[in-house]
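This document starts with one chain, in the form predicted alone, laid out as structure tokens.
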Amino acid sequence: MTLQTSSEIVKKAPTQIPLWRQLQSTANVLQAVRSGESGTSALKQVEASLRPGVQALSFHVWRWLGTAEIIKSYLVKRVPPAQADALLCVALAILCGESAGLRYEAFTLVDQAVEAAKRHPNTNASSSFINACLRRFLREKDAITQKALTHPVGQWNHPQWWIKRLKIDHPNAWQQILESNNTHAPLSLRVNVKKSSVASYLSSVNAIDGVAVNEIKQVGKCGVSFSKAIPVHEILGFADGTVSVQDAAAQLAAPLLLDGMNLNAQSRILDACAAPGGKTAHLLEMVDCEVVALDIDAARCDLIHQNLSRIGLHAKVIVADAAKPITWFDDQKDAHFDAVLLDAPCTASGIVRRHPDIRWLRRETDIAQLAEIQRHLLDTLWKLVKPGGRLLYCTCSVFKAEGQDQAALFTSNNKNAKLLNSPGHLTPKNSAKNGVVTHNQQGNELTNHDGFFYALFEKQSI
């Protein structure tokens, strides 16, 4: 093969993607979320060349959609067709919301939003309407925005029902939770203690040219946190399994379950609802025993295999419904475990910083439906715990119906369940103290991590 010299290579300037195309795709993503599809799924369907820009726009829109919705209510007497409404809200969210990453001249944005409307058959008839609304907003921006910010939805950019529930569940922290939800989450990594240590990893990172010492700090016992985002392929030690991406609150799961347990090579641990495998990997990094990783989604079980392959560890991965054990264990002895980790399906109300679409995707009725699934899983998997064994129940939710209330109901229905010292509800907060994650039932002083709930149960003999 003959290599080309630099003079022989014709470099083409990157094609500029028109803003109207990005706005159009962002409106499609917003409409998909409004129709019940997750933002992650909707973004995967966006054309690859458009995806980075559309993702940045979508995240911004989700963080400012409440304000945009209230502003829209002042501008229109009748809600426009769904696709036109989505495009209008996208443009309003960008115009009214502050973001360091988005810098558009107001009239350019209006012009491109109208162009986007004209070029789509579902919005073409509404292009003049969208133009009129946006230009009126620019004329009266300060007055209309200030008025919108007096409305709870406009101020906090969450649905009204969400705000109301947080006020009831966390009367002293609801404002802090909402403020945190509208910020950007840090990049948190878990150091694989079988390959390195936090101190060693910090030394390696700080030795890299261009990395400031204050950009990375320790969180918890085996985690580090970066103040700036880094593409996964550029993270030192990720490819060889030295570190894995995992939020600091999620890193508490494996240590909570295992601390004080006397496990050996014959011990068995079940990680139910395990995908994508972060907690499974953490368990294997801490102990040498059999770990069974279970998830109902075959595609997500592939992610467990990929994550374990990257770090060089092995678990027995099973595609099955955790709520139906008889369908996935081979014989009676396989149905009992020394420890069970149940990261139950939930509203994901604690990880809104990372997935800002969740607040607009969820409906209030989802809470009761998911709480019933959680209750059934708890009761079912408790039967698989050996006497003296443990079950750790956790959700990435800040709603008490999926946490504190669920744990209280479980202990009242199971007299052989002893609640051990547990963090309870960890609410997201962005004021880190020395970069150390602390957790307790009394003060619940938190740092820069997601919202979670933890309850650890030990099976007693009756």
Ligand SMILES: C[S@@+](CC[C@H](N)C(=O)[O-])C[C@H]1O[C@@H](n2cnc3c(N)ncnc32)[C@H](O)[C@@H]1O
The other form holds:
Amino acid sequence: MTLQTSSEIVKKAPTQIPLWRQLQSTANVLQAVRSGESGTSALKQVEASLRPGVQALSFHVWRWLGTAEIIKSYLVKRVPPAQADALLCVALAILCGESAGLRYEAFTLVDQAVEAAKRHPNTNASSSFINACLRRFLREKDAITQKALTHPVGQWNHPQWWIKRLKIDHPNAWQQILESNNTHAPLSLRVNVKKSSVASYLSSVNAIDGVAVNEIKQVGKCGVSFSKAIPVHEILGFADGTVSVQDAAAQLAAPLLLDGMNLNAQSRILDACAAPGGKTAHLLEMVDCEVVALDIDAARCDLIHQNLSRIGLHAKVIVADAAKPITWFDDQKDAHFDAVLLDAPCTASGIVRRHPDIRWLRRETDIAQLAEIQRHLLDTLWKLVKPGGRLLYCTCSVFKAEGQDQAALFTSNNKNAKLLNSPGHLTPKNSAKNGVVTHNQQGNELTNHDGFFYALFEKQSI
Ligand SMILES: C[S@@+](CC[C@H](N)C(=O)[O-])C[C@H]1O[C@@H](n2cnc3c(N)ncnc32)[C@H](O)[C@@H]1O
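Now show me the form predicted together with the named molecule, since the one above was the form predicted alone.
Full complex below, order starting with the chain above.
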């Protein structure tokens, strides 16, 4: 998340790299996403010298792919082979979204897209076809674009099933969610209260020359947001752990779970799906007790270690399946926790602003599959909560099957679970509207954040 946010500011690749090479590589990334690979992973495989430019182009293409695909459907009778189709869609997405910041002269772009096609054996045979489509689009651009914008996929740049689902789940907010998903997220930082305070951090940042171009403000209780992204290595206080990159909605997790609890040095907290450790670190910044950070993915557990070591914090990190506790505690006493955070694997439909590929990567069937995993994790981990203890369930999803419905099923199946005051669904940017301002007194409203779901349960003795 951090790297993508910061490098989105790279709008153009070094001039010595020809545009056709970047277009070719962007088309490969699009093809990888279409065949189920995440954008982050596909971009990692791009040659280092091309990567900044290809990343900027790819982010733009994902935000305009719906419009491009509808336009393509008007231009072609038969869909071309996959690689040529990806190249055509990349060129159309750049041409139709040119007002959004990537400015290439239209005829140069067409020439370079055709050059990209000619230079690869898999697309060479389609180069005349691509040329004809793109030139026709330029001739009839206004009419074709207007028509494409009357189609929901062309208008909202999300798959049809996603739009339908949002209409059902959020009848009053679906348009605002889709609009937010197509915007750029701010850079949000969490200030480590063990090392500094928001006021002190803001005054240090404001004392630096040149930051005036960036609008900086407090978000939530201990967060700061910058209107423009900054490379991570340039963020004041990042290297020494004074601040960490974390969305404002994600910053609610640790205080929601811990505020009002009477924890002491003997207390134990489980962060059950912890990698890369953003919320683990926040918990450790707020308490002085044992935190067990568990994740099934060993490589991602390395990221927990890296994050905590940057900040100077320590957790017991375990690579294990949270759904099989018997495999990861040595002693029965290790199986009881005062507080459990379950930041469950989910569709990530709430963080589309930062990961615009997600909408094209997901399939509708993923929702039910992930909801089943979440249900199982919730039931399993609830057994590890001490009487009087708490479990915070959260997902970075806006789909109700992964949030509200999951919480309702859980409370109806577990009579000893009391739902405490919780935000529920936070749709991108709207928390000030839906009354979730408990952490935002002193005028520090959360008005610009990712989509999230939070439900906080307390274990009753019955
Ligand atoms: C939403 S991410 C967690 C983000 C993290 N809490 C943070 O704030 O940095 C979900 C994590 O769940 C992990 N995961 C998925 N299934 C799991 C399981 N059965 N047991 C433990 N971890 C799991 C994934 O590897 C992934 O790192």
